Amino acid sequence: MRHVVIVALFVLTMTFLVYTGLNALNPLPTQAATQAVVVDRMFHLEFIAIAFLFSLITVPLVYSLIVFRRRPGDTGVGRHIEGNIKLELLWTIIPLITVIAFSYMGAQALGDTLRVDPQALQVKVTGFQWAWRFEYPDYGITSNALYLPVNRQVLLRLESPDVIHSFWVPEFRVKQDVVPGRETQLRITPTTIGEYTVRCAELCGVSHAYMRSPVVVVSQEDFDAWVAEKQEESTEATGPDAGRGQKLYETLGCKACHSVDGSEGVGPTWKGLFGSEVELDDGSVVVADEAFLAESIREPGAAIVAGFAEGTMPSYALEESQIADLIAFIESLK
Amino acid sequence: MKKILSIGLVRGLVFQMIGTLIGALLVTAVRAAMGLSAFSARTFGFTEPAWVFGGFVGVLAFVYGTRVLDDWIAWARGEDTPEHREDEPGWRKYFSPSLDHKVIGIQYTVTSLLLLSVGGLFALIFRTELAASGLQFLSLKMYNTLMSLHGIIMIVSILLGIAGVMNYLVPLMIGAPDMAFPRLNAFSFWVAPPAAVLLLSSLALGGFDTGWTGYPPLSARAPLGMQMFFLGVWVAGWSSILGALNLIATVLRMRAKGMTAFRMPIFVWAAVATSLIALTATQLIGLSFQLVMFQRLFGMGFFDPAKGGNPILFQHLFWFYSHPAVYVFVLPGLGLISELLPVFVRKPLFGYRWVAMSSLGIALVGFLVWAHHMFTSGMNEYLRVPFMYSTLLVAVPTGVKFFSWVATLWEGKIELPTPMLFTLGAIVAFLMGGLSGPPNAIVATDLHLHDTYFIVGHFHDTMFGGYIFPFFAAIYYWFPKATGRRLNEKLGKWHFWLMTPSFLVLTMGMMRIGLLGMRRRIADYDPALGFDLTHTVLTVAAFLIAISVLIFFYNIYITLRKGEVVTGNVWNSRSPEWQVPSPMPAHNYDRPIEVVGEPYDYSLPDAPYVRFAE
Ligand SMILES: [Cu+2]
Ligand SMILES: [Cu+2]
């Protein structure tokens, strides 16, 4: 009995120490959305349970190793205890109640992260190998960065043209896969102005590690200004522009495979590509004119350049104007 | 030459090569006759269908080549063969089919250790790559391939390892002369090496970049290596299913007189629970992979949304096996913990029946939780809540085990030789895994944790605690039984004290950066996240683990050459296999065993567990 009391005291102390220790380590990223608040509250309940259970097992374990170790010269045996029905029932029923309670709270928390604001801003998010694109149907604009007004719920409608991706901004906590052939949704209410990064969390092929885009949370005024600027840009955008094409080259990730200085890469270099003769893997030769390049970008599988592997070049759901910009950029690389 | 070719393994490998070639040529000829393209530069000469069919024929040829089918072929012809086949003396018997469960057990275990080394080597390579941000020496593609192969090779290694331990121990523990179906047993082992060859061949055939989960549509577009991976797992599945069938039959039919269900050694309970899962769930992973293979080969759009398929369906099929599979990996290990604790504490296992039932409980509930891997997948939203309840329910029987272990230690006479150290290490490691589990099971927090390094840390904890530590404990403990020599204690302690802290640092570090935003399965990370230092520490920890395992291999080598010879009951165990001299004779017990007491009454020295019939 004396042993039990000592161990119980140690367990309580240890629980306290482990829990404070965990908190002192700042285990979670900054909290920047109402959904994150809900998730973190759940995390803290779990930390308490973890601290307690950790102590409940390790303390008597270490205590036994010290107190009940076989001392030199002792040839005796342990005390004959086969079990104890009451104890066994106890440590089945109490955990059972605990896990049901945690499931219940977990379901409540999940519900809270899904709470719908009918006024939510809608953004259509396309995740593709290996970048993100954001469309604002209410404003008719498209962007490579996700701009969000602070304290307003946004409904992300996620789509993928190729493989599964996953939308995750650690500061917002919640995460949702992007599945080809269907739309998935995620609701986020950012609460802190700042710059974050959305990173793809589901392995989606070679350049998965680099599939990320900026997420910028701004005040409502700044958001309105950004929208206006974007709208102007898109009306100005008359005719293809090599400068915009170069930006796309960098932001869309073409850069990962295509060089612009003639050096070798995963894909053919773009230097001197425009107007040159290209040999395809079926032996035919074509001229890399505008039509061929546009087709290559739209449908990479349609014609394969000799010496390169089919299926490497990802298909991007690009708009015609973006393709035109890219081709203008390629054309500028003599 | 003739002498070398008389070795089953060598013949098998030669046959596999020839078989692969014949299969591939056959398909190529048919394709040419049909006017389809016969060769492809993109897929290393042969077309993809040719490679896949070749790989399949290669496996059949391997198995045929080893002569493990010979008895069955003879029977089909109406010929008789002798009931027993005596093995060659010495080491050669391990390289050819044997019908002795102990030889097969060692074959499994050694193959498992080999694959463990290969998988571990892959991990070290990409762990080194991760030591700093930026790409050091691996390409993105190579990283993905190594990471994916590490996963699947370790899984196969674990499956073979538990098959090894179960094969060796279960017949001995229940007092049987062998497994119920010795030829099936040999067959189950001999399909594993060609499967391993297939898996490794994916490295040479373009690799694959999907992780061991092989989710389509990514896996439907991946390089040819993907198919070799699918086929390899598919074949390895046979080993698992047939081995499980055999084990269940053995335990049901061949127990010694007096060995009622609740007088079986607790490890046997765990082995049965594991085998029940392996027998009934493995089909699903084989099938889900087969469906993707067919999608690639024949354009069947099972998981292709453009053809009306559903990528999420794959995840359901895949996890319906792959979740229970983790219990296949850990239940035997947890059984070993329960088996070894009483020996070194000299008192009974606390609540034996409840512990036995908890294994079955875990096996049962384990079937109802698969979708917890899919909380963010976009499956029907309301499904997430019931799967959270069922998943957390697993904590109850798991908790029962922990409480029983601690209660077993309580008021014992604890000794700490190497096997006991590893048993205690297993408890601590599995505790870390167990405690980091519920946050993933609770949907709200899993929305943050899913697909992060936290998960990686969590399952390495469960795999080390549920398999690696107990597996080493078992090797240290039963090595004298198998070889008549005892592993060096001093080296064993080095192994333990180097591995355990490194391992704890490794997984806790993984969990920490996972919580902070480190994704899993990435070749490179943003230096702005500030994870460089932690990753360096993790890499160092990984190398220390590797060094500790090298010490273990050295220990085996040196012990086999000149280790302490022990033929008696080294650990003063009550289990029947220790009541006869080591190494174990060929047909186990020369006199039948009768069970006359409880298995774990270590605190009652005058009440034996088994008696030999006069
Ligand atoms: Cu990705
Ligand atoms: Cu699972």
Second form
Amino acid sequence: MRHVVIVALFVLTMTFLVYTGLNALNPLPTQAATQAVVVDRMFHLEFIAIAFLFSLITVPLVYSLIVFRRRPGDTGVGRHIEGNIKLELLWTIIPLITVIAFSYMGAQALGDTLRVDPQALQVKVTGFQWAWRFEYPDYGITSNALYLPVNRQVLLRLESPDVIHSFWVPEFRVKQDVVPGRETQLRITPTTIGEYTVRCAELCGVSHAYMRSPVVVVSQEDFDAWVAEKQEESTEATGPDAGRGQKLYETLGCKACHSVDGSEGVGPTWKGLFGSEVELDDGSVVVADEAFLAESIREPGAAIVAGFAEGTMPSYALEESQIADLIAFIESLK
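Instead of the form predicted in complex with the partner chain shown above, give the structure for the form predicted alone, please.
Shown next is a single chain and nothing more.
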């Protein structure tokens, strides 16, 4: 019994030290949403369980190696132990109860993250290879950055035109797969003003690592001002604009494959492309005019440039105005 008490005290001490060490490492990013508080509560309970199980295994092992080691001159045979029914029942029942308890708490946490606010702001999110687009149907605007008002629930309606993506902002904790052919939903209530980044958490192609977009949480007043500014820009936009095209080039992931300085890349460089003669893989030669570039953006597989692999570029779900802006940017790269 003396050894049991000593081991138990060492286990409790080691559990405290391991849990304290895990917290000191600060493994979780900043909490920036109501949902993060609920998820972190579960994480900390799991950290305690991890620290306890680690201690429960290592402490008795190390204690036994030190205290019950064979002494010099000891030639005796250890006591033969057949088993202990009570102990076996105990280490079966206790983990079962623990798992059931964590399942119940997990269900409660899931319910908290899915709680519906009828006044939630709705945002349509389109994830495509390899960028994000955000539409605000209540305001009639579209953005390549996700702007959110603080302390107001947001309903994200997620869609994908190509492959499975996954919407994830680490500071919000929760994430949701974006599945082709169906709409998935995610509810977030930002609580901290600041700038974050949405990442794709599902391997979705060669430029998966570049599928990032800014997330900006602002006050309600600043959000209203941003909406008004975007609506004004939309009203003033009367034709293709190279400046907007350059922003699309940077935010849509085009720069991952197409250079603007003539250097080689996964796809043809855009420098000097507009109006030039382009040889296709079937041996024919075409002029890279507006019609050819528009078709190449809408249907990348329609005409493959010689020297480049087919199927490398996905079909982007872009609006006609965005395509026109990209072509205007390409035209400016003489």
